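First, one chain by itself: the form predicted on its own, in structure tokens.
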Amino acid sequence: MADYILQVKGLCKSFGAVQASQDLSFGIQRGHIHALIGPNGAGKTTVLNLLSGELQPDSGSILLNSEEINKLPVHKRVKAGLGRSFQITSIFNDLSVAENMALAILAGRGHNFRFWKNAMAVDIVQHTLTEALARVDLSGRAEQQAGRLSHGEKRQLEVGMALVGGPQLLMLDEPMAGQGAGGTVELQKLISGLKGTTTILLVEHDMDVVFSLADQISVIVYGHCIASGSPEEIRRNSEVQNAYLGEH
């Protein structure tokens, strides 16, 4: 029986007369990537704002290790276990990346901010910083402005700051979005290095990535999930072909 980290039942969300999400359910497996694909304005943001608890569904659950979170606050998911990454970059371009990932660690660990100390001088900082940005291949730009690192660093850093909170599920919102071609294969190679350590939900354009990185694949069309399955049974299956991947 498959071990199931999160279940989306019935999902509804509608804005006016348009309906972002149409009785949406899926599953995603534990240790798994789960890729969530379909065309522009098929709801996948809409999707990862109701996982997250920046919009509230109209009906339907979502269970996170089997509880149903729906009336949690974004504090509160985090706290239990979901972390995000955005479309857009958002960290602190005046800071260096040592400096934004000491405020991620003391975040990840429910620090209240209230300090006249240097974050950097914190003991938890001290003790996983080193490590932190190891991970993401960033320990030779720690003393670097944040602001002045390329697209693809960027964005390297913003995974790292999700990542230091522990996250049992991990959502990245088009990760690939403004990369070049090196930085593209550099954040694959990270987010494949996490398989079976962490769950990540992945929101992604661009097909050649989420052909090679996902275990599982749920395809979104107005707001509706037309198919889940493995990667092969994706590109088998004559809906989808019809909807979104075409032909080839």
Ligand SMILES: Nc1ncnc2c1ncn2[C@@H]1O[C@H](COP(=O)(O)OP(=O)(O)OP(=O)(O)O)[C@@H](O)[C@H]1O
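Numbering follows the first chain given and starts at 1. All values derive from a computational prediction rather than experimental measurement. For the two forms, the rigid core is made up of the largest set of C-alpha atoms that agree within 1.5 Å on superposition. What changes on going to the form predicted in complex with the named molecule:
Core-superposed comparison between these two forms: the Cα of A142 travels 2 Å or more.
With the core held fixed between these two forms, R77 has its Cα displaced by under 2 Å. Core-superposed comparison between these two forms: the C-alpha position of D173 differs by less than 2 Å.
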Second form
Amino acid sequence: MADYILQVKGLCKSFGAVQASQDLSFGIQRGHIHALIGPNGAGKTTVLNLLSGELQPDSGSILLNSEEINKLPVHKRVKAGLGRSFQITSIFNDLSVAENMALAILAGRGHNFRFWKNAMAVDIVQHTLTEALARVDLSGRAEQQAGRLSHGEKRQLEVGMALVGGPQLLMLDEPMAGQGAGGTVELQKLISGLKGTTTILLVEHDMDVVFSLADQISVIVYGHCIASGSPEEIRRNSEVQNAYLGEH
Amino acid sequence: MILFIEQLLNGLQLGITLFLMSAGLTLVFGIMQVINLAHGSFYMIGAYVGATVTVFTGSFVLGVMAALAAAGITGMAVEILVLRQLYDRDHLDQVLATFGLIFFFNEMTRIIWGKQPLFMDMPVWLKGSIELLPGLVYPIYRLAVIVVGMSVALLLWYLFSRTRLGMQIRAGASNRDMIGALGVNIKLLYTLVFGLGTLLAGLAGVMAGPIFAVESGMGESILILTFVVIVIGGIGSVRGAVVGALMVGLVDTLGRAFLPSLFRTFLSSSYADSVGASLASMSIYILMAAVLIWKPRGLFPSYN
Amino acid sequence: MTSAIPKTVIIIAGALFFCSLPWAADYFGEQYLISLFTRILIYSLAAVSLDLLIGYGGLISLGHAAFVGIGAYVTAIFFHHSFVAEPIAGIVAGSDNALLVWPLAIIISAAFALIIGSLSLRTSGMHFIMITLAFAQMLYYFAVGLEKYGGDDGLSLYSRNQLVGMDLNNDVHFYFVCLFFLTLFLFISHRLVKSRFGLVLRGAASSSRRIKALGIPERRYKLVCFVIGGAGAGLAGALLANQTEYVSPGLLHWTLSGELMVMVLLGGLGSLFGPVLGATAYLLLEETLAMYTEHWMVYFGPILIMVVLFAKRGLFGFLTQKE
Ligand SMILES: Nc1ncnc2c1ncn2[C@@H]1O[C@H](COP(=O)(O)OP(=O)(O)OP(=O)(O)O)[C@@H](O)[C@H]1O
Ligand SMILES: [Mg+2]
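Switching conditions: you have the form predicted on its own, so give me the form predicted in complex with the named molecule.
Now the full complex is given, and it begins with the chain already shown.
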């Protein structure tokens, strides 16, 4: 029996006439890097939004560690072990890089109704901030306003913030998009370094990256999951060839 | 019973005025995503220009026409000069800039027309009352307001559900990205929608002229009621504006008319009057809070 | 362009100016300056409390005057009942003791902020602006309906509150009391925005999506911010009632909310000391323009639009930033 960290059963979601998810079912095994691929507008981001709780499914269920999380709001799902990065970079543009990371560190440490002590002087921030920034190569940028980082650096920061909370399942929505070649290699290294410790759901268009990193791949086309399996199986799958990979 | 029907008609009349105010504004909110505090100014402009032209020409109809033109044209000018710069700004900038517009328009009317309120006469052919039911005598003018408002509502309904332009506007109000996709000249459409909104506000203003005093700042109290209507109805929804306006008009009017006497049945009379009156003036806000708890995005929320 | 002036220099200069003002006024024989600047201090306090909401919490409240008004009315009603020696609603004795009444004004304003905030924060964006405005207006009409306390005409206090060791009826004493509270509130706010709470708040204002994705239920933090802002405004209201020895529904009117917002923007959003500059500039400008023309608003409106469109950083930003 495989050990599934996340299972999705019969998930449906439509926006008016657009059926963005149609009866999706798949499972993600603990410790795997599970890639979600599909053409533009196939419904990949919608899946992440459904999993994270930003969207409510019309029907179907989502199980995290065998417990239903359908009803939980976004922040409770994070507490339950989900972390993510967004396709459209979403960091705190008005705060400094260090403050961004500090906030990510503090988020998972009880409540933040502490009104007097400087947040940056809190012990846990002092202890972990340097390392957390170094992990995503942003040590030299700590005092910079995050909104002024380059596109690639923003991406790194976002992934770093998602990582620092120690999620059980990390969902990354096209983390390589807009990265230069160097950035892609760096991120790829970072992600493969997480293999085994953090389960990752990776949405990515770069097929080289996907096939070199993923343990499992699910292919989504028009909201349907048309195939799910190991990279080898997916490569051989004729339906996938026709619907998707053939285009490239 | 007679009294009740009379108050019902009064409530309907207030509701219709509010509908004229909110129909345009809710579209401006919905399509352009701009919060416009100066909408009441066009109500005021309509009333002032209407009153002045009526006195000057002796014709109420000309007065109304002038009011519509003045409100519509000023509105389009304001859209081009100020609002257009605000579409990409955050709501705070929009609030402050349109707050500045209010300062300007209120003071401008004081400079032009002085501090004293104007009083606007009804036309002779709308003076007097008729007996609607045995014992129910109702002013003709107020009936006329109701009829005009309902006709405008029908006209708008036709515009929005039967014409191409209307559908584009509606599509834009419920889903902003749609408009660009339809290949419409957005700038022009925005100016037209804004002008239509201010024209309706001007109509509401000139029709209110003979009922209330025409004075500087008159737009603000109606503006806030309009906001309540839009919050209840849902931003960007004309249907919501209809329902919200009628609810607010009726609750406010009936509350003021009957709450004090309702309280008198179980409280001492002087106390009942003051509690009743206070509560009546708060009733629509309580209504709003109730709707909010039930449906935070209003009765007819749009997709945005 | 102009070289930047360090923030601390501006703040120290400001502090020196405000501290020495009563002596300067005395020296030049312009006693009215003391009461003008007392008003400036009080409005500054209200503007700083609004800056916490708008500049740090991203909460564009157009109903902040309501809390100023509540603070003022609490003060006035307690005074009135102690003056006529009749308990409030037949239960609570009135009082003119500042140490009792001012904390009450703060608490009651905060309580109202809690109720209004928890309803309004169910929404966001344009809805939030309109709803805060509507609730404030509701309280305005409520005040108008308070026949017992003067209704439309308002209520006079005849004298300022009693404060041990001080004579508040002495304008200089009162000036320094106001300066003290403004400084205190500025200091508290300064700590607040740098704290964990403040970091979460600023984060939520910057990206509500990311704050949720970090697992933080942002609404609670915003609500607490709204309450703290309401409390500050309540204190400003209590002081204002003392300064003018008079309260009226006008204190709750939305134009005051708008004016406070203008002060915040004029001084510099999210800078705490900025709103003090903003309130000073606004009230002095009003005072000066009003000397030349009674129609000063006709100039002020377009000035405001220009500031919004072209000078958004405000005075404080202008003074402290390069580029
Ligand atoms: N909030 C929304 N409202 C309406 N339609 C939406 C919404 N979100 C997504 N859609 C639609 O759902 C479909 C799937 O969108 P989704 O963003 O999930 O695709 P995707 O696979 O992530 O595409 P991409 O590779 O371009 O990121 C698209 O047709 C999109 O237009
Ligand atoms: Mg996507």
